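Below you'll find only one chain, the form predicted on its own, shown as structure tokens.
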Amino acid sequence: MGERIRCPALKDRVMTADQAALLIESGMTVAVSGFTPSGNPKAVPLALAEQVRSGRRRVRVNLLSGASTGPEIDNTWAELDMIARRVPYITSTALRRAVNGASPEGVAYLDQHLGMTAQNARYGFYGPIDVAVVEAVAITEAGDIIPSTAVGCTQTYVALAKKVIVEINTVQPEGLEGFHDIYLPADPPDRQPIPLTAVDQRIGRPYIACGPDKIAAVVWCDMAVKPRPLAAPDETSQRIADNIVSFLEAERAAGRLSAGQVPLQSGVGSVANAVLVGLENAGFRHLAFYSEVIQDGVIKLMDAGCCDMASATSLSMSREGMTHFVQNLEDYRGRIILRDSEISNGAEIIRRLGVIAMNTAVEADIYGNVNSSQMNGTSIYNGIGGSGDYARNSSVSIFMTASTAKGGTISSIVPMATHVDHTEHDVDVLVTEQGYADLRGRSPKERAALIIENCAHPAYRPQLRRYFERACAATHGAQTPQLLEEAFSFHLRYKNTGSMLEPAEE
């Protein structure tokens, strides 16, 4: 206990995860760290719901987070309706299906840019908060918190709390200590230039100041991570990546990626790792990462010497990945550093560095606008997540998709988008298995010709190209031709029958 709470004060303040549970009542606003399934706590948020499932008690929070949260929250207090509002990203499919409707009670969701969620904080939009259970790997002896895998808002969370509870999970290695860089930039008017200008810098501080005094429980976890499995790329995923790979080789070329000098950033999940994966079999070395999470295919790129220096703010890998990296921790010290989701989201730093920014889309329209996060304009399915973040301010803003959905019955690319959270103004790159467009530099109707051409699926390209030259007939000609009516027709068709496929006789 000496090693890990080191703090002699907070000796008497040990309980039990039920009794911790006790300090979070109905009603009150409840932050927890982590980012991802990643450095949430466990222990607390269990019992918590513990004592709903067996009638004890009824509870119903305000929840905040970094990111999404592991299903010892999300998807457990969802199950149970404990979960009155949610902020700010979600990937559960029990807290999805709450969202949009199936809470007898209703979940207010406020889908927000994961850079802007800590001002947001500050500035009281979520009002107060009453308590943030936080995971951490020690206790300092001033009391300070040492996060474990992942960052996010904790240090907002912490200092903005009225108390808080933290876990110390004795399966989360203590050699994490010193991979953190805690900075916390001041608010305007009076925020400063954060001086971060590499991604190899550090600004800040190895710990989350609290102090003994606002620590009102502290309890021990022995409970693993439950990452998200992550699965092998399918054909379609492959064809992706390997499109990417060839416009970032075109790039190359042109002298636009020298290596060491312009970071990458790409989301999760098995497009984004064979992404990671085809850079190393292209021959890049001296890359970097400036992005959200880490998972397993950065470490890969690592461990081959193609890449010199990560930093995120969560550690986002598969149960096997995060296996490899703690038996080799030491040799990704001072190669990895995990900061603030305000700093690796950061507007400015993002811009400072010129990040190349992945990220995934639902559809697309054929001039370029996203969609990432809603199904038929309606129904939440992430939300925008830090897409947002990278897409407005980095160099090359790179979104990618599989051209159709259900089996080929749902075209990705789509006259109109039903929700767009990522404008034409922010997509330089379209991806879809079939190829990628190059958008930088062109008009709208040049747009629509490249999409349809290079990304849309063969059996969508004759309607797509059909709508876009009665749409420019009937606008004679205007900035970007729409026909209202039949470009929400194309969505009703699989509405109606299934399938966006026009009949075999047309």
Given for the second form:
Number of protein chains: 2
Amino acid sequence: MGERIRCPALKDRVMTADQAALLIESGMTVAVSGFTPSGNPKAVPLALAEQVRSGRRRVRVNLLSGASTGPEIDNTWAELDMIARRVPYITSTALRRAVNGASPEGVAYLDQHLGMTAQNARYGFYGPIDVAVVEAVAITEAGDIIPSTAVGCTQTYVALAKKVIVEINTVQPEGLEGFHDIYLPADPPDRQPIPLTAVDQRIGRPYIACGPDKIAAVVWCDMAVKPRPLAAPDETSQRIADNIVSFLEAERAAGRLSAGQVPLQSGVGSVANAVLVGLENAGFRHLAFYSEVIQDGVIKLMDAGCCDMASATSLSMSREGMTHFVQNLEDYRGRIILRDSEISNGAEIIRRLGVIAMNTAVEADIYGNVNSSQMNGTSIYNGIGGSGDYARNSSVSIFMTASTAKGGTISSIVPMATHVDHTEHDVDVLVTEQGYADLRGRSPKERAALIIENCAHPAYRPQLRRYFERACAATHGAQTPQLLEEAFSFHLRYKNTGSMLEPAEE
Amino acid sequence: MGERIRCPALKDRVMTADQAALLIESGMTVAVSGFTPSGNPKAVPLALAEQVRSGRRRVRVNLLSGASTGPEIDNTWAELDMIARRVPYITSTALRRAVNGASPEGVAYLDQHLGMTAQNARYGFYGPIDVAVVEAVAITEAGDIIPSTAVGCTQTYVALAKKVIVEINTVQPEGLEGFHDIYLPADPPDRQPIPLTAVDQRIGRPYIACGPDKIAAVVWCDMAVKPRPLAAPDETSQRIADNIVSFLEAERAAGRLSAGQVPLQSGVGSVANAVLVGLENAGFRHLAFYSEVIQDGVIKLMDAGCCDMASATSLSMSREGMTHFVQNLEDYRGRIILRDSEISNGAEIIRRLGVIAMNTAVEADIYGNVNSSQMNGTSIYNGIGGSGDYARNSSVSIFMTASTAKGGTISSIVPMATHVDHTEHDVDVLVTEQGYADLRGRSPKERAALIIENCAHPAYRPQLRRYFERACAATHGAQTPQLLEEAFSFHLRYKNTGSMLEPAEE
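With the form predicted on its own already on screen, would you show the form predicted together with a further copy of the same chain?
Let us now look at the entire complex, which starts with that chain.
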């Protein structure tokens, strides 16, 4: 294993996770590697948690990462109330509860565009970074860091941190070296055009520049990733996927989409994977992905010969998917590139490549505003993630959701979204299992008709139509007819009766 | 005057405005040059309106432009119900009324990010363009067009249009030739990095490529621009400006802003002009502007030696300002560059240059969501314009508003914005005449405290505090505490009582 630490000066900085965790003090701002449950450090965060759990220390820190983290950090630390501030994204149940009020001392969570986190950190929005904790597969002779399965903001965090703790994860294959393309843009006024013009192009270095001086500790880790399980799509998810594929087929038929011409951004989860299968079945070939996360489906498309290239900031696969990937690592070399999230989610590149974006909505209103983060405008679920980076800058911005939730008692199509993450200006196509609404070039009132008739569940169409008609009448056909007295009547009815559905006699 | 038409083949295509207007048929999609009341054609639109007004023809068209237009088009055509669809921005009172329901046949208005309009047109979102009508100061020997005081989307519209009508405006100085830098990016998958890295850099051509074949008519026009009057800032505007300058001074003191290091985007109106005066007084030198519109204040800063360079897509000055500019044209050559709105408002460039953005809010909520377009979420005022292009991609995104409107009966700070154009993720600093709230790195609940105490009018602070405290209690301190039953209580109180202010006994 010694060859993973190739820098001689660092061999005497190897210590236990428990020793390294003592470098993290309460009140510090700690930045960790990783993006989604992929590529984050494990041994040191768990050792720190154990120091707190055992009562040996009391530690509460500000935590920065690339996106969410694996359970070793967000979940474990939240359960011990170790997180005072959190940027930029969460998926942990325990942390979500803490953010929404369960933490006795409160967690200040700043939900931020993932493509802007590194830049904002460099601009000083989150204050100085005391320690960066980074998962690596190796350290080079020059003391630079070969990351594992995610890049995220690690290069920026390492550059800003006063000291760096490197966890070398021996379960992660050393062969990941060469899959990364690390590019740290200069900040204004010295920033230059990011020279990336194709998904398969390399513009940076295969390592995170660091140097031995900043590395305060090297820790061995042999813990495997705890991946999120990937559910098979249910019937609703499958229909959503089918409708997205139908839209893409219509685009192809209209000459607006040649297969392989522009890359796709594909979200996370079973619907996204079902879309990928649908694309294969619909005869799309030479696909490319420019996305934040590579999931199992992309690998399967590559294996099937339908996908040539994929670029992302994270490999976030099921256990089976990851095993297959590692066993066939060389097949994917040069076809999968892991970039900084500032590049994978960068406005400049997404717009240049003309990425087609597919993201998930929590609810959408009849005028095309999308809530992707907050239940009743109040309780955060995960956060905006990278959806805004892609939606705003894509050539076509698609949002998808099941038309109902909780057994049909909640309509995902409502008169007014209770929180807006993606405005009417950024939503081109809305898709549910009922169909799709192509909103491009449409005014708000035209959108309302399309969304109600094509996307809402039939059970909710009558009451949505009534709302829209009454709002049009009351506002004399204004640009975006709303009745402020009733804009949230669906949500309040659910709160009071357990269903958004109006009684039948109405 | 003959030297303004330098292409011999076009001399026999000169006709009257009335003759040229006959080329525009009902049902067509018409795209016009210009951006704000600057650079739009006048003679042909007025001739077409006269044909309609006199009952000679009935014409209703879809209208595209760079932003709003002068009164010759939006106002005149709206009064005659000649506009069926409108993209991407309006400021005309008559058209606003029509869009909000006064038009018997309705106007479908698509309010769109101005930086994306040209791209969306090329992507086909607005359908084919039948005729482009372009104001010019000259036509080159090769049949290319020298625009007047604005660029907007004209290059894209000319490239897409089946035929082009050129209005040569003899009131506009021929010396404007050379002030424009026209750059038409290729579309994906062939788009390359836009090579602009400095405000004063030229990357394109001084003319709009067209060629003689497409030009169906050339019309002489001697009508002056009808500029918007520029009011002197009132006391409230002056205080807002002072607070913005205070923020920028604090940034400079914190080492985050060296004068001249990053350019400013400055909105339209008296507050924006007051900010410019304030910057001069605060000792800022070597300023640069990367903006969509150049107003009088920028010219004055240049004259005072405080501003080196300004880039925009439109010169939109007062009559006095324009006269001064024209009389001293050569002083500004090379220091003012007019670009396509796709470049002036382009995500890639704004982010690269680190532009500091200053835009106006209609209302903001206590969590930092900004409404910049719709009264009561229903009636559109102007539209989002370029504010989203800058707010999302700037290094610091500032929004400003007076804390109250209509004699204090409306609070611009409300529990929940009735329409969201700029989400909490895109608003860094909120400024009113009361002070500023620096929201960078802050969670929603932290923002609420800052916005209420620093930005809300003192008369409204108690009721905003009560709402926030009760929402926190009712939601057990969730991420973004809202009471859906009362989220619009301020707006409904205004509707019912004529004031958002709660009765004193409460």
